[in-house]
Amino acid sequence: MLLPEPKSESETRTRPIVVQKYGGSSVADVEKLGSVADRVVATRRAGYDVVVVVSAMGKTTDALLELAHQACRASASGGTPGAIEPPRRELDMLVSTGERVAMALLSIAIQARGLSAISFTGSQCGIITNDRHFDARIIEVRPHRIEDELARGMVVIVAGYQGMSYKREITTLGRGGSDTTAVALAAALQAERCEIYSDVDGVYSADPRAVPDAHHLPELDYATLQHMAESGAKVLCAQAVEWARRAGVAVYARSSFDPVGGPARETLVRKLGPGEEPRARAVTADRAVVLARFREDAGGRALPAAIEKIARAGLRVVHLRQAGDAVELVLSASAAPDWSETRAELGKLCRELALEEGLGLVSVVGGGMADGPEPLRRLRRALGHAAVEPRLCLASALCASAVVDAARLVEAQRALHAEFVG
């Protein structure tokens, strides 16, 4: 007599998953920890399966990174030749015990509330990365543990921000790395949402900091998201917004500050219904933005070793335009741990080198950015209003930008809002 297959853990689940990620100033103490696992625990006896990511607690990861430029500088000091940059994969060695830290006292703060929990590092949940430190991006994620833990009833905490390569290194995944740790478990678990926890009850159409006017947006589509994380909005990192839209992974941004079980405002990120359209949404800044211009050389290679110099820093590219010989790129430094390394190798990769830094990158976020001139001169006469001067101006599908200098971010964010949004 032959026997039935056994039943994969997907087809036997009778109780939903939840993925909820907690950042850095939601776990920033004990106490607050404690508020995190009240709301945990109040999730479980609702009924699910929680599967929790955490951040490191508050600043402990600038203080890892400051601990190690401070062994540099002391070893240059000695006399000793030091790096001028500590080697990246003891980087990752460092700050992946911020989260160690969070996630096992987590576990034990939710254990104490008479539940039991279990927490795994990035390597031991199975997020498997590329062989890059310090800014790895996941290739797969093997959930196998931690299903046969939420099988025995347990809630399962996890290290956020890390994993471990296909040559068995320990990995980071770069600024914002939680919420890609949570969003790509929610996709390989397929669990019924993703909740992203932070300081904030959501999204709002611009910095309420820099625009008093801003307003919160009850709901996003991945794709405008996506353009405001990569323009510089820090709820959502653009990785994880990207594994969120293929996968069709509800997320929902809320704050960890509200009371468990109370009232609260959300933002809901999700695929545009039929017959939605995108419009402008939202305001966005990137403070740390340079100007490079330089000349190819004759041999077509200063470009490509320069993008690969500047993909290895942590920057982005936010344009590139070449004519000729002459080429012109826009970089986004915000996430890079440390820009002055970078700008002396491009100095002996480029021809005739020119940078201009103190710059910023103000960007409406929406659709409609890229239909016809009008955009762009509502753009470049919003700005002239408030006497801000572009450098350059950009335009996209879902974006349109302009290179200002980074003092007057403030002022160009709330003329564009004004004329756009608000």
Ligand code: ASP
Second form
Amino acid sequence: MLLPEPKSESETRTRPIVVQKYGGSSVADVEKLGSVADRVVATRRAGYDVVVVVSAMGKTTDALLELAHQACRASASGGTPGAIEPPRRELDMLVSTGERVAMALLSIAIQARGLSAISFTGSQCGIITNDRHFDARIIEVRPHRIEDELARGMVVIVAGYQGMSYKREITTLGRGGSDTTAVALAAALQAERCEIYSDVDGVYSADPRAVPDAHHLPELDYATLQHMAESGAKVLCAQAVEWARRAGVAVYARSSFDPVGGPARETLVRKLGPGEEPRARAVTADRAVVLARFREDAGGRALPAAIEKIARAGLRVVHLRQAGDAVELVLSASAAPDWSETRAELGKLCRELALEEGLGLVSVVGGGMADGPEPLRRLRRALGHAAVEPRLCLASALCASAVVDAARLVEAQRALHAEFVG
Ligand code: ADP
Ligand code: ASP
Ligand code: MG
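Right, the form predicted on its own is done; let's see the coordinates for the form predicted together with this ligand.
The next block holds the full complex; its first chain is the one shown before.
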């Protein structure tokens, strides 16, 4: 006798799936975790299957990284020669514990409210990455365990920011990477939507902490938000936006401090409709920028070798210019845990290397930024009125930027917001 074909997950599923991600400030203490648990319970009772992705509590990741640096410094002062940058594999073992604490506590809080819940690490729930420690990329998601637990009626809690490499090593996804976990899971589970909860009720036209006049953006297209994230707006991580764009995941950015079920503002991040142009304009800032100038050698080997070291250290090349043998690089170090060794290696590799640190990058993101010389002229004029001296100005189709003294970044953001966004 032939047995009936087992029904696939999608055929048996009756409830739509929502993925909710709660950032560090939303789970900073047990009371806040309790509010998150209340929101999760309310969502489950409203008829959804809920997958919750959590970040480490408060500033736990920063505190763990500081411990790693202290351990390194202790070895250096003891006179033992050796690494001065903490090994990235061990950093991953260390920082991935932060999310593990939060996931277990949230699962306990949800179960205390009468719902069944189960927590998983990134590796347990099938987040497979490449083998780049500390800024790994997700290459595959195999969410079978999550699907099984949802089918058994469980709320599933996932530790964000982490996965397992194909070599079965624990990896992390770069700072702010819990956003990426959430979007990648939403895509793999074909969730109805992905909700990203933080301490702001969505995306603004500038960081509201730096620019009091920043206004709320109810809707935003993927490309604009990806540019904003890549140029320093940490409200959502750039890799997450890229995943959302590729998989067409509808992302809602919300505040976890708004009342559960009450009227609240949010930002919907979505694809542009046919013929629709990006309309949003926003100002962003990156606080850890380095300007590097050096002379290429006759064999043309220094620049490629420098770029490789820069990438390995987790620095991002924002701009590269080569004129004759003169090389100029604008680098973002905001995702690099420590690049002291790399700095020393670059000094040996690059002739006449001049490194300028303590810089920031202020950008205006939005369409039309490379339409003739006018946007850059306005950018220079606005910075000049605010007594901010740009070291360098850059323009591309979706973005115009200036490298400025990091200490003047707030003034620079306010000046550009007043000029371009109003
Ligand atoms: P979480 O810990 O929840 O992931 P983050 O600190 O990573 O939250 O992101 C939220 C913060 O992003 C806000 O507190 C805000 O200061 C900052 N931010 C920067 N740029 C923007 C922007 N354009 N819109 C909203 N928030 C922004
Ligand atoms: N806890 C990690 C960080 O602080 C990941 C995250 O918050 O998304 O970067
Ligand atoms: Mg974040």
